[in-house]
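Coming up is one lone chain in structure tokens, specifically the form predicted alone.
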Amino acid sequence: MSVFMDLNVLFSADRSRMQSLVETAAHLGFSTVAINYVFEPTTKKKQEVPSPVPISELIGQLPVVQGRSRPIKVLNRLTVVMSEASHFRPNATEYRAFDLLAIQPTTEKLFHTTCMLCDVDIICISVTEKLPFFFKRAPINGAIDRGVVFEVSYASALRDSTMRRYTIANAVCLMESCKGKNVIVSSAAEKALELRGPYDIVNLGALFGLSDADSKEAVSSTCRAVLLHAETRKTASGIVYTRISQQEALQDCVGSEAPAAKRPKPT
């Protein structure tokens, strides 16, 4: 049996919502949804990094996944709305908050150093307004040897018909491009009404230009390479960082120890 993702929730500091939302989904059959807070920074003023609100204070009780006997589980992501290569920073210690880090590049040349250099679990493709750039084979395959994912969001084209040509027509690019692989389908959602089923989304998938195969991948098993992915980000600026601390310890120890007397030249 498949296990479902909607990697894509957003947040709303009304806890009635997040809690509908979540209890949703819940029913719907996903096992996993992440809480996405969207930071958009700006040219005119520094912004700061919004933090996660903990799980147990923004939801009650976590409800039981439809047809499992244990509750969903909830995670935290953010998405950096990028139009300037300097709103994302790669080091910022606010982004270790999250569990899922995203990037949404408004431009073609953020969109390739994105895809190309950004350490970053997913690449948002933007589904409410016409792409001002076209996708180009180079760096989205270099994106999909790194791990990197692109996500197609479908809930905006519930909301509004322009909104909704818009979502096809940038899915059926990138899929062009892409052939399918290492994409995700989500949701967006802002309220519980927006949420479709997986099986759902696999038939819109078909819209999109996704086979079938693919289109139940984007909602399962490519959502956990996401979160795979997510983990080995973690680990590795964990592993780089103690080793740094351990070269510092090191010569820190060297540095102490007063200098060993001369060893007279054998004769």
Given for the second form:
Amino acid sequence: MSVFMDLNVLFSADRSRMQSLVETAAHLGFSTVAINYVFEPTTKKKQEVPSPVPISELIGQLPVVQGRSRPIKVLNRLTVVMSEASHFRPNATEYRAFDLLAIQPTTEKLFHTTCMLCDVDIICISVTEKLPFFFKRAPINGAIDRGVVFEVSYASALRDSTMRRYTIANAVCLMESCKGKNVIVSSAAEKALELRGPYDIVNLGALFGLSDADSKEAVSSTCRAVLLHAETRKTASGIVYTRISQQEALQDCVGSEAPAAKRPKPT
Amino acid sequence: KMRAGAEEAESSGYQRVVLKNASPHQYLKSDLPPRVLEDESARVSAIDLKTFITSCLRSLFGEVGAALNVDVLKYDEETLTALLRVPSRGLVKLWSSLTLQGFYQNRVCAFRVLQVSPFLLALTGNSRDLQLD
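Next up, the form predicted in complex with its partner chain in place of the form predicted alone?
Up next: the whole complex, starting with the chain shown before.
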């Protein structure tokens, strides 16, 4: 049984709001949250990639997860909204400060490049607009082989009925193409009230077209796979390190390979 | 309760009975706690709750969803905890429409579902509230 994680909690400078967000997440039963810094580069002026605020400054005492004895884990994540291929620079030094990297492609060509080439962990599917392109099996299967996951977020569905339609439409489209593998569902919550419990999200997965097992995986074991993938990405290429695991003792890590310890179930 | 099939008696002399779809209803215990509503002075009566649930179902699933037979079995106005009953085939619809509801009368709200079970007895205890000391 894997733990529940919510890998998308939007960053805001308001410290009390972040505090209440993390506390609510811990109360609902999420063992890990990732604070998401959204970066949208425009070609007009050069923008700095935001650097993450250290967790200890942002949130005082990490609350204990309900039902477990450990405090909640808080990670940092960067989402780059790409409208051009030059927006994402691989191996940039600013990206090292983040635990997770995500990309939100806006065109079909970029989606293809992101799936096949880019060194990221998560590909965000936009939910606030009608999908500008159709999903094709080829890049999606390429991404699944590499260990990259697709993310659907549900907070915009809470705010507006039009957004709800877009979320469900885009999610259903994605599930048809990827057959329910390598998907995570997360909130893009700005406030504590926009968070929902893990089993509620499992039920939402049924609405998006996922089976029961896939739906639960979308909140638990696939998220864990993302974290492991992010760790392998961080340790650069060609480094061999050992992992304490029942299956294997040695893991060879070259670039962005899905870790053998936790792979999505081949069906 | 329907008995869908009875396996043959095995050599050890017992009979295995398989119950499929044993329970026609699913029970949902949910919470709309005062602290979750941004405006804490909200008073929600049982009738308000029933209309609210029907409107949630209607906004997500339309008239067909709103026609779902949801019963409010118990409602506590102080803690805003409700016990709902729904036919088993409608559980996903009800649960997802409650989850995706963000507003109650222009106030931000969050419906938290505490327990779901096909058996009402199972909703009496909650291991999350267990005090281990």
